[in-house]
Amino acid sequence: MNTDSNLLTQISAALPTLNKSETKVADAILRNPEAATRSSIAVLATDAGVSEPSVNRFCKRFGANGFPDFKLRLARSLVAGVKYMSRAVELDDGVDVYPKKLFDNTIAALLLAKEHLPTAALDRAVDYLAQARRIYFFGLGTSAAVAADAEHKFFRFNVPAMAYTDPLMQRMLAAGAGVGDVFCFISHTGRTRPIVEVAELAKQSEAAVMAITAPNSPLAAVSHCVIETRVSEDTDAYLPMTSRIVQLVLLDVLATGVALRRGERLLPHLARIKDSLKATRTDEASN
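Stick to the form predicted on its own and return the structure of that chain only.
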């Protein structure tokens, strides 16, 4: 194991090859790496649901002499990488290195999200969306682009679906909402004050409030339905990358769930939308 590269990147990239106990330890660390740097081996073992020797073996797998050495390297990883860009890469990485690191980092984040899919929350969210009279997707910053992608998917279901990224418009729409309206808030941290305030307004209006966000966040606390995202990405220090991809895939899951819930009666409507694009395509033989 290369001890010079970022430890968190190593753990993320190794996820597909880890055994059951190792995966539990990796998940516990990736969920909250900062807490892991302050934990005792006993606390981390309990959090992961494994024995202390299993934690020690995990540390040695990644080139550490023991748990204290592992924590030191983990702490260094938290401040490593290219500041304001990605923790997964270093300034001297060449084109033969950094693309693979970013792909590995994203794949690992998706695998971790898959392992912790909140199926009950997803099913409840599909219920809200399938029965909605109007759907609003709200996000700010990078999450605004994710909200726009959600609008592009959900307008196909023959229900008004709109994305709004202006905080003032979000507030007015939330204040004027009512029963049958569904608001989906997208925020990796769940700590963006304007989004939390708008969610509170929407909840007061008797609309359904759902969120794709971090567990135990202020946004989660004011939502009726929370789809928790466990992505080890500090977006206060680095550019949002893996968190955005996980959000997009979760919206794909929700869109698919709504389509399946609507059943075959939705297919003619989807076919008309798809057929409307045929006139915009060039003939394949002419390319």
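Positions refer to the first chain, counted from 1. Each form is matched to the other, and the largest set of C-alpha atoms that superpose within 1.5 Å is called the rigid core. It should be emphasised that the depicted structure is a prediction, and the values quoted were computed from it without experimental measurement. Compared with the form predicted together with the DNA:
- After superposition on the rigid core, the Cα of residue 48 moves by 2 Å or more between the two forms.
- With a cut-off of 2 Å and the rigid core superposed, residue 71 has a Cα displacement that reaches or exceeds the cut-off between the two forms.
- In the core-superposed comparison between the two forms, the C-alpha atom of residue 32 has shifted by at least 2 angstroms.
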The other form holds:
There are 2 protein chains.
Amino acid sequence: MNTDSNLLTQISAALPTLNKSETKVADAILRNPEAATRSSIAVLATDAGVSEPSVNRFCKRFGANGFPDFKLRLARSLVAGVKYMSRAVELDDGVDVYPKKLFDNTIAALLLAKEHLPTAALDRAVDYLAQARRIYFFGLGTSAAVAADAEHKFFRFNVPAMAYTDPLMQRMLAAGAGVGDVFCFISHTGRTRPIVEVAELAKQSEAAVMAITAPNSPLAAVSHCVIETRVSEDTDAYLPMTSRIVQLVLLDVLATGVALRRGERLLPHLARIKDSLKATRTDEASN
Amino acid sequence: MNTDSNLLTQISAALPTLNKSETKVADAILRNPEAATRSSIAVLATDAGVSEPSVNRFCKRFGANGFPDFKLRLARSLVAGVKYMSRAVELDDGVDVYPKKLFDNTIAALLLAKEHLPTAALDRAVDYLAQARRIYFFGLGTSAAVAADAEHKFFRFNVPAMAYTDPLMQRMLAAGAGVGDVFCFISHTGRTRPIVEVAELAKQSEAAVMAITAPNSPLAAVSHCVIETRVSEDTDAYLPMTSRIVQLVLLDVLATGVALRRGERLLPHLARIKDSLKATRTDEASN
DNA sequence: ACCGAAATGTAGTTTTATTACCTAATTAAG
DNA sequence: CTTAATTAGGTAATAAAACTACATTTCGGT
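For the form predicted together with the DNA instead of the form predicted on its own, what are the coordinates?
The next block holds the full complex; its first chain is the one shown before.
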């Protein structure tokens, strides 16, 4: 049930199932996880008010080989910065707290996504995109910005890409699609009706339909190629903050994949574009 | 000179300055950093073909208190996944390699940004934004997509925000600006001339000018409030991949900051917007 | 209240890391 | 070219940390 890779969350999730001394150890660790990674088993035992073997047992209970191994895992978990038990921003968070939380959440989302990379789907998607005569990126709301970004990036790679955020335009383009067109739909939930309808339209043509969206969604169902993104309900409660970042990086991956497929010839092209931008600069710099 | 917080990069950077046995240790670690975090000092010493104290000395040379502390630091560095010495994508990278690299780069950029959060500037920026009568987000190129995203996010928070990506529109709006207007410029380099010009125009009005951009840039110079973002030259060589992600998260921070400043009243508003979106869904779900 | 099972602690053993010291290598001066 | 000085590196002893086996306690059930 709990596939969470973060030790801290695992521990706090398991809290109710722990017995007395284990709870003490868990408390001591959660009280100051950073310190726990630095202390020896003796210090932590004193800190928790239990004996050393209890700490050791605790470690093994959470899948570690022993205390040192446990510390290592803990250190890893901490990097993602998820040291705030409730990772959601609280109303009374100060300016020195909530920015870090937001960064931590984003980093955690990326780490998670990195662990569940749909490699096969990405490869197939690159196949589609690399051969495309023309690529359309469609998204609404937050995903519109993602689509715009994708257009820009693919364009730089000399791929004929266009982003449309107007449902009517999307409809028209999907209806008139033909062989060689690739439609890439971006939707966090895959349940935004206008987007799904356009995808269905596109599917009826000769065009290829791909989607960056949630698994088992209506949008996923109508797509030839789906790049699944997991939805983390809790952090994206009111605003899709982390999900769109993952989408963006996945589009980076696709663009890079297409570029790699084309091989070396691309680099001079990028250099040329970069040069053309220099004219708009007051000084030397990359974009 | 080297403020790099990543142990691995630190080690490989220091390679030329190391003596014989230190080099052996460094090689052994770089050969398989993951394994190094798991092995004991004895194993690593054998692996490197040196004695245990040599390994210990090596650890201290890199600022650790001893071998266990060193392992901990190493483990931390590895999480960012920067285990690829050359983090740049190579032409012969397979589909199981380059996506991870891209994610790693992005995560590394966020970790770096998190460590150098311009807290004071963020707080001031929230002051400006929270009091704004109207907010304009201006960006060009890749930053245009960021601006569009910002517009969307602030709008959801019931803040009158608009994004413009057309330089002419930007000019007109800047020229006609007045008290209560806040202009937020987004530019990776801060040297894109059209943007700087518009910022100068806006500065001449009664409006507040803020920027998410590089320090010591022309754009930073004309802004009342600058949120500095560091530019990592190597990974963003040809395309600004990681920098725009950092910008996006910084805008998340600003939007959240404004929301927090307003306090609880906001939550029902968000819930209402969420409900209004449900109508466009084929099923229940968050955006 | 007593028995048994689970939980926790104690003490001893083993492993791991550190320190102090010694030897070999290297370099610069005579 | 030798030799003294200095540094690098290794050996072995010491100290620290972690683990194991076993003893004791605690708790739930009868």
